[in-house]
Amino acid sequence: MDETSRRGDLDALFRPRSIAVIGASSNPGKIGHEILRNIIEYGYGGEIYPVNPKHDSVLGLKCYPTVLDVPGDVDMGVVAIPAAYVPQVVDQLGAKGAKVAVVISSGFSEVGEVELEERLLRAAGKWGMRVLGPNIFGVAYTPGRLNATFGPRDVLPGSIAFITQSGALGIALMGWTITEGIGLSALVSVGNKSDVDDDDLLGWLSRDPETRVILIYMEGVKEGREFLEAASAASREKPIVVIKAGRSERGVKAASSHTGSLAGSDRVYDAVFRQSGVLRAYSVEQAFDWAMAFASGRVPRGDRTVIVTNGGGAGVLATDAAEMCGLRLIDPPPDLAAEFRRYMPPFGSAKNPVDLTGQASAREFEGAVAAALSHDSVDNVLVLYCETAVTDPEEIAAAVARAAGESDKPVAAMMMGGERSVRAMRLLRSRGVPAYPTPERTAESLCALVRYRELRDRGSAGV
């Protein structure tokens, strides 16, 4: 790669002062109508000019038959034409004066065509100009209201960074993120990393307020050394989550495949990522129950643990996964102990798990959050609800949270139940409390709080 390609920060990427979008469509269903409507209907604040030579105007935006007409100033161009009309576009953004260059567009290094990527890439470079992808979705950051994708539109602003190698995978888990309540700060498609890179983006967002947590979905990295220095940087300013698929023979052909990626043996990421100070997960769901424990802003002081509870099977899976993971539960000190009985009927148990059994009330289940959270000898809280027919779960989320927000220990929740139990998940994640389905989801994602914690007070030398 041309060395001038890589120059630049990424500021125009996530926060542009105009964009152009070539290719821009007045046909509902294409890619590049797609792509400006979002980019319209998300709220972004800056000029956009829609680039088609067919249409004179597009979603009531004037439309200009190439970059070169577009009146002013351009910082990033979002490109969704056929690839063999990328480079010249390219170079025209470069003539233009953008400084980044979103190319959509299929039909490059994942196909064969490597010499047409490299073509790009010598486009881009001439300028000084940084290209994301190409075969990617596209590119949103919220605290900027942009979404420059053709994925849904109505992102959930959040501090969770999620970097996707998959197109079709990254846009399915935007829509999921929507429906579970989950907050994004930037999702960004890197497909077939031809410049653009996860170095280069750890970089960034290991500096951006906005963010707390950065999530990746890797199929490989075409330079390992450059990963482990930029990873290795970032996970002391912030936690770092991937998912790296590829982990068998096969995955990883059906890796290499995909984005044309050098997936690599599993072994040597293994110890790329405990080097660096990485937390590998081993599914979305796990990565992504990570990153909403990461995204509380909470970092454990330590690994004691208390869990609180209305059901006692329910304390039982909990404790088993807390000592499978690595989480200490202590035995409450008699003051404490003393405390938690003020919650209880004479038949519950102030021990640790603490069953308020399934008659608590709201009352109860605050009470008894906040003393544990109150006390010295907690660092971390576990809370757990069963839903019963005596009580109402959105009232026990709401008073978990106020306990919640009354501390800046940890606390991870788990709401069990049908679709009352649903609403109130999504009250605590709305509140900045991680909320989960399963006790061992639960306990997983404080274990990943407290494994973090480890891994940078000793200097991300890995486990």
Given for the second form:
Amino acid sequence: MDETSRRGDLDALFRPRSIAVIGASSNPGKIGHEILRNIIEYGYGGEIYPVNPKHDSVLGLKCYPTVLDVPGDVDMGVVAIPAAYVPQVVDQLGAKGAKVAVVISSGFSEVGEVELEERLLRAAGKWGMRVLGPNIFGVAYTPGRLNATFGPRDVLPGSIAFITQSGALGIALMGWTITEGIGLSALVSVGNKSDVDDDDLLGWLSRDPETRVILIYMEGVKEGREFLEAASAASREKPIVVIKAGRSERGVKAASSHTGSLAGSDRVYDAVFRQSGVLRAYSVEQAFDWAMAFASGRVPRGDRTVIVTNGGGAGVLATDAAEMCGLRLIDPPPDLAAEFRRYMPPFGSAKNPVDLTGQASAREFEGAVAAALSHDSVDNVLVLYCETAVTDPEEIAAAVARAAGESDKPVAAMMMGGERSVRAMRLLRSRGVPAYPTPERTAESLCALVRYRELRDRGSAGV
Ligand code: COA
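Switch over from the form predicted on its own to the form predicted in complex with ligand COA, please.
Below is the whole assembly, all chains and molecules, this chain first.
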């Protein structure tokens, strides 16, 4: 199969016109039941066909004994039956004309059943059908209202595509993104990567207009050279953030027994990531922090940054973090400093960090942030808000979002405090402004934007 048709086939993975769920169970709590329920309740608009010889209907939909009995076309088959029966069902899916099989079932190469996985691949290959999995929790694509997973249902729409080699971690993070207010375009569990792997997904997602950043949790890649090429090409289009597990010696062993990955030498991975312009994050938190900043879609023109704060201490911590990761804190030129002074009491400071003081109101934050964003000497603005009893965090957040909305320059905001600040942070995120609970995370996320921009300018991203 040539590359173009291989890639083209992935349309059916993200935007299937119809889906058959093989192993659709009527028992709540069973995987085949929960996947079908998520597909229905998340609002998928195409035809849905439950397949199970035991039932006439499942969750209100007519059920078919085998996929061959389905009257209409089947684009995607989601397979949730015991491993031993999977190759036969995959063969039937191929015969039915399905373009992709999403194989949820475990019990293949990850437990030494290599021959069974090869049979599954042969069955699919005979029909030119692609296979996602096996040993996965499914796939979601929010622009197509598709949630074919047994994870949480209400995935928030957004522009981060998340590819995960770990199932349980992926499901957990899926729930976490919902509570954190982080929106996803796609979520793909790749499991054993028997066929569809990171390279294929990078190819498709880098061309997907709904995706602004691709985040990958990986334990290893099968073909280093192919990954390098795919990642180089994709990072030219959009940022790619990778968390690579298995950095320590014991971690490598753990990764190899988890997904059978060749976790390999960490130094080699480091070199591959660097060459291909991939940004390597060292924790899940950092990876999502950066991805959130990229999801805003704003590209910094440079590293010249102003910090606007209502707290001196937060300003100092952010200054340290910003300087250490490569942001340049400018001295505001006189006209800008005069503008800042309009939004602070006489005891405030118009130097950088710009200290509006603890009593700063929403109007003052809005004015100072807008002034910084509209000045030619500033590329990025870091906003720091420490919760006080005299101010309302959500009002401040709304004011910051308004100011940010008037500009295309990057803004990252910190909302630090209690419950009200957490709500304020979510409000900012929902309006496309990356928001964090600490000064360091805010500064470092802005740094990731600047670093990607520099990599791309130097030609390191994607060379
Ligand atoms: N065609 C259609 N339906 C079939 C079938 C076939 N060939 N063979 C079995 N079924 C039906 C069963 O009748 C059952 O329906 P019911 O609950 O209404 O009786 C349903 O499919 C499931 O089969 P069952 O034998 O009950 O298996 P299960 O639900 O206990 O387990 C898996 C199936 C796939 C969930 C299980 O084998 C598995 O692999 N679990 C691990 C999944 C996982 O963790 N993946 C990785 C996540 S990261």
